[in-house]
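Given next, in structure tokens, is a single chain: the form predicted on its own.
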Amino acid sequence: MHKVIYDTDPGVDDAMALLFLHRHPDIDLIGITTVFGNASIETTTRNALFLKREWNIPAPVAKGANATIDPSRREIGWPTHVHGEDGLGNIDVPETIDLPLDPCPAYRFIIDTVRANPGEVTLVAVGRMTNLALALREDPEIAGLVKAVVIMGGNFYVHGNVSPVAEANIHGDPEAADIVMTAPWKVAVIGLDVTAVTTMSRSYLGEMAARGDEAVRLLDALSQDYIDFYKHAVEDGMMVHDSCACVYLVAPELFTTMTGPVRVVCGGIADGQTILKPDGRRFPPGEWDGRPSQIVCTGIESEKVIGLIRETLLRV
């Protein structure tokens, strides 16, 4: 059993990967974190408890970082056109959910429950990474007591999302990502050389929500005006990114994977670029030198992939 922190910024492809980890019979979700990023920070924590009503999640949902590990970076704005003006596909999420939130920041809820479960704990990051950051930053020894950390972020032999070269969960917090990166605990890293490639159709959810449930069918009408965005990439689809993270927690050999240490750039026209020095290359010494090993997915199989997303929401 994977005992699971969920760190998200809900943002639609957060919510089918809530569902996915809170249905699946080999996950015990223990918490909820949220993090600004598909929206503020107030929103995205909105979203967190709507969905944890909605889908009579029992898991706790912590409050997270507002701002930048890096205090001088400035935020230019939500994504609006990708999430909607209430980061769930514009569905009419009510203004206040009358659920109450752990008292601890998420940052400080991620220590504690790591601490009283040393070597269970596997933290989930779908969004900017600050709250992990911030945990390092506080309290570093956590890294020895994490079981794993896999993370949806970066790209590496394909282009970005947000600029040619950067991902826009790494791009939106460049520092963090590379401290959690760099940090001695293992690292898997989803990005977009395996999410960009794993598309769920229309019809496809459609079908699932006909034979579904009630959360299921929630699902399906908060991902119609996201699948409308990728009208530019996907044919009537959408990516399904922050899921191929929780499936990889639980199937990893649907991966073909590379490992070596992980860098992020911090600023410049790179900005947010995640470099792989693949282990067993040799380059002249350099920013990746005595930093830990890290997995990075590279390839996928993504209809067993899909196909494992459609049998675990369907679970009642």
The other form holds:
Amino acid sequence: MHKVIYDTDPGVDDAMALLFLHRHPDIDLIGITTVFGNASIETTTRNALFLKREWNIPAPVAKGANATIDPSRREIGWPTHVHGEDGLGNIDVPETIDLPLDPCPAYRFIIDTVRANPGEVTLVAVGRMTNLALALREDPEIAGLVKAVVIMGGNFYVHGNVSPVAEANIHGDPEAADIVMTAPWKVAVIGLDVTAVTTMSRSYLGEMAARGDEAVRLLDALSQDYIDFYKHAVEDGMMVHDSCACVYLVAPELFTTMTGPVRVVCGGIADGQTILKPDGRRFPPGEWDGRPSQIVCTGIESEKVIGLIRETLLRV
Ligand code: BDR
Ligand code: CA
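Output block for the form predicted in complex with ligand BDR, input the form predicted on its own:
Below is the entire complex, every chain and molecule, led by the chain shown above.
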């Protein structure tokens, strides 16, 4: 059984991944931590509480960061054209949800939960890496106490989605991402190389909604505008970025990988670019030296991944 803390900025594809974590039989979702990104921290936290309520998810929700780890970075605004004004596809999420938040901020929730379950907790992070970086800064020893870290973010041998070289979650807080990539823990990086080719069509999701329960019907409803947004890149469908990270956790055999230290460019025209130095390749001394080797996904069996998402979401 995988004990998971889900660090998320819901977010349409975050919502699908949340339902996957909640319904997968080998996953014990023990906490949800929120971060700014697809919308403000107030909105992503409200959305996490909304989905917790609608889907009867027992895990507590802890509110996380509302700004980059480097306070001198300026926020560039929310991607409302992707995830909607409400962050969940313009379905009119209620202004407030009458559920309590965990009393701790996200980084503290992560530290305390990891320390209470040494060697057992996997962090699945699918937004900006700010909460994880804050947790490491506050308590660096947690790197040795976490079982694994799986992130959705970055791009290695394909172009980015917010700049020619950068992906949104990394670009949104590059300094935090570099802290996470270079910490002495095992990170599996699920980036655009694999998520941008893993798409679900509107009709496939609609058929799932017809067979499934209210939870899947809500997911179908909140995904419609997101599918509209993707018409430039996907034939009447959407990229299921964040779910790919959750699938990696339970079915890593569906991915091909490379290993090596990863660094994140901080500043300049390549701000937020993720760069792997493959293990075994020799280069002159450089910024990757002495950093831990991480796992970078470069290939995926997309159809099987989509099938596993379907099967999991239709479990009740
Ligand atoms: C990532 O950015 C967000 O828009 C999505 O939720 C996903 O985590 C994809 O680049
Ligand atoms: Ca996300």
